[in-house]
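Here's a solo chain for you in structure tokens, the form predicted alone.
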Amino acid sequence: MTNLEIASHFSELASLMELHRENPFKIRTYQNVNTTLKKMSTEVADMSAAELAAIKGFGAAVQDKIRQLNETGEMSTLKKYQDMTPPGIRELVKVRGLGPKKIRVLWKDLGVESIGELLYAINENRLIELNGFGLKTQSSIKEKLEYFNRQRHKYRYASLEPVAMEFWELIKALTDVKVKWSGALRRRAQVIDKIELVVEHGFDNSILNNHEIINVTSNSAFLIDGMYRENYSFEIHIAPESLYYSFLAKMTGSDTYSARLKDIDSADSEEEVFLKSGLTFWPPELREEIHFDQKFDSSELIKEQDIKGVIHAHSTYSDGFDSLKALALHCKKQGFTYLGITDHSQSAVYAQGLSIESLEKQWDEINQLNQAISDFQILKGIESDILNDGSLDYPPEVLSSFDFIIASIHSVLNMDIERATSRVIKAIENPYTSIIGHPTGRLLLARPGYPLDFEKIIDACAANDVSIELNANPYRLDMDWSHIPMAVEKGVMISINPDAHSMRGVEHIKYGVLAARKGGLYRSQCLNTLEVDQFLKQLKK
């Protein structure tokens, strides 16, 4: 199991037994194996037993649990707690902000045991007869509810990615033909519902029958539908006969782009179907709604590889798991040139946020890695929070020692459009800002983020020199692509960040490489892809 994995099920151990009142201290030691988890940048499974007990908080019945789910994939404590909650209960554990002390009271006073009945009880306001909840509690768990309902059987890209290429290489050995990835996965879309492939004609369909990881729901001649390892769906397309390369572009874009390409029989390539279509060949990334125009040369579009520097990394200084050495060195053995290191601000106490005495012994490490690492640069940054009213955390004086500063919203979230894109402008206005982090604040299939003007937000970095991020954690992938034409327009850059927790967070920068992609952005709007003494003139007002 890869450490995601094995995090996910002490997540559902401490959700569940906090759920049913069990010891604070246990339910408290597994929420810290799955943060712990999360930031490693080893898996666990490759671990020996003396290295998985060194470390902290990773005691005996850790080790124990971790090591029944590496050798039989369950863990027998967690399945004891799945067995005494009914399954609409542990479904309902799933509801991001809901949290297991509501959902008890709703299951034990109420004798709702699912999201259906909750959402009954809501419609009959008798959730404002419980002890603790009011009208308002009632309207924000309808809303959460809402959006679960919306994003269920829904992946992140990153998530999908390994699954797709594995049953990619399934249906390849079992066949001759062609075999491509086709529709939203294709384009590398943030969130997909189902793997989908185009197989050339002449795919013999019955050799997915009685397959014992491949589920076939309908088997018709041109569509296969059905499920993978039980989890995740499946469309099999089977293009017509000497049409594989034109139905192929059809099927990858969207229903918009699709129609405006011809069908062409016995093209040897898409770019031949898009140029007897009258077209200019788009990667498929491009392939959506927008259609850029013939001016746009896709071959300076963002590679991973132009990326110079690593902006946006939290190291054990805050609540990251790598020192400030480790993280440095790996990313120059990653080939970067520079690492911007951006704890979190002293307002941040959730995540350990650094207050002006740590920010003085972390500059003075910085130091003497400058004058250690050769050919690399460490730059003095910090992610501050944009506090309540706009204003950015630390007195003028420590936010002018900083070479440049992302300013982020991790706190009241609850905002309308007209209160959160003032409080980001403010921000934005602020002479030390160089970039606004994680712009909306979202996290994907579990937060849909504040509502922001994005003309007005692009309009004021424009005005203000400030430039915005693309957060490329897999879970944010924020700023959306869909606005980076906006802000290339008007000016402003791009910086791709991977909010690195950890030295595996600097692979983060794949899928914002990806995302920004789908926007069309060029290696020249990237603020990361100049070199150092570039990116620090950049940012210079």
Contents of the next structure:
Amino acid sequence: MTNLEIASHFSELASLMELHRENPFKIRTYQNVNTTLKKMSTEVADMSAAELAAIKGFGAAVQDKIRQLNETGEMSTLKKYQDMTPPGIRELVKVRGLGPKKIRVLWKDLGVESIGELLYAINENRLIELNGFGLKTQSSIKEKLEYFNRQRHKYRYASLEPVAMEFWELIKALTDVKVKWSGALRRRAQVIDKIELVVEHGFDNSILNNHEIINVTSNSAFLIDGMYRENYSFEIHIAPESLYYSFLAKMTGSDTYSARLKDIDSADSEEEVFLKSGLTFWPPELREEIHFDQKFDSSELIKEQDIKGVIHAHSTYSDGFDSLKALALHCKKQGFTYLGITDHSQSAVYAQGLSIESLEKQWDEINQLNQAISDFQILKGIESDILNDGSLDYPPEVLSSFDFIIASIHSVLNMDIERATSRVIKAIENPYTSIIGHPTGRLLLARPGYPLDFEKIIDACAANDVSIELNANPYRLDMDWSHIPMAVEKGVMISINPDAHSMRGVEHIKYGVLAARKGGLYRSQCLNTLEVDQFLKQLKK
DNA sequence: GTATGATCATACTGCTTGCTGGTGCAAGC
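Cool, the form predicted alone is there; where's the form predicted together with the DNA?
Expanding to the full complex; the earlier chain stays at the top.
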């Protein structure tokens, strides 16, 4: 079992125990196990018993539960709490903004046992009779449930990618004809609802019947759809004879885009289809509406290997899993030439944000490491919280000591568009701000983020020489790729940042690069494709 | 349930916000 899978078991256990009012310290322990597992760079399945026992917060009971998961795929304690909780209530626990205390009241006092029943009760105005509930709480719960329902049965690209790869390999092994990804998956959309494949004419659609992990729900001469491994929808489109590449190109692009492509008989490649349709060939990720009439030089598009520096990473000084030294050595080994370390600032108490004293300690260590590690540089950065009024949370004399500053919002995420926009603009106008971090605060499929007037944000960045982060964490991918053309047009540089909380987190850069390519970003428009000297020079411009 | 300092007992990120009910609490980061 992977760390992420194990982590989700502990996270569910903690939530269910909270719902059943168990010992809060046990709950805290399981929540900590969840966060630790998500940050770790080594799979616990590959670790020895002694190595597992050495991890802080992993005592005998936790080790035992991990062992059980790895050996049987199940955890008996979790099973016990699952059996005590109706399935609909277990689903409610996953809705953001609705905590265990409120859910318990809804379940025990109102008798609600599912999302559907809860929405019905809200429509009958029945929540306001409950203790601790009022009209505002009722309508905010309704909003959150509706958002949750809209996002159901969708996947973030990073979580679907390995499954889609596995499915593609499985189909390829069953047939001799050509098979390729298509649709939103091939366009590398950040949120996707199904795996789509295009297969060449001649595909024998009976081979999927009675397959143990593929469940076909409808099967015609042109389209097969069904479920893979119980919870992944798929569609297999069968190309008409001699039109494989035309069909593939059409099934990959968005609707309006595909309408411009012609049926080219017996084409040997997608490039030929584009050429004979009178269009420039674009890689799949760019085949979206908003690029319709734009011109791109696809050889200039950013690639993963163009990124020179790892910007935005957390170490054990705040809430990261790995030490500063381990992170730096890892980045060097991966071929990067610099690391911009950005632990949390002092007001981020929940993430052990750095006091001024801890900052000085970190700077001493950075100086020593920079002496010791050759051909590599660690830059002194910080992810400074943007406070409610838009100010940063260190005094100017401290802010001026950093090599660069990422300013991000981590609290009060519910401002309206005017207040949120002016808050961010004030942070952009701060003379010490270099980069605006995860600008909208969204979490894909979980939280929409606060509303922002993005044009004003981009204008303010252009006026103040501030770059915008494309946070590469697959849950964020924030800024959204669709805003990249506007930023680029106004000369604002984009920094593709992993927001790494461990060595492994550095890998997320690849998802940021995919999103940046969707936005049509060239390597010259990306801040951290610059070598370290140019990077620093660009900041000081 | 775990870590720590002393052998069983004790402490465990903390602050802000907004809602509800007239001060306390849930939820979020």
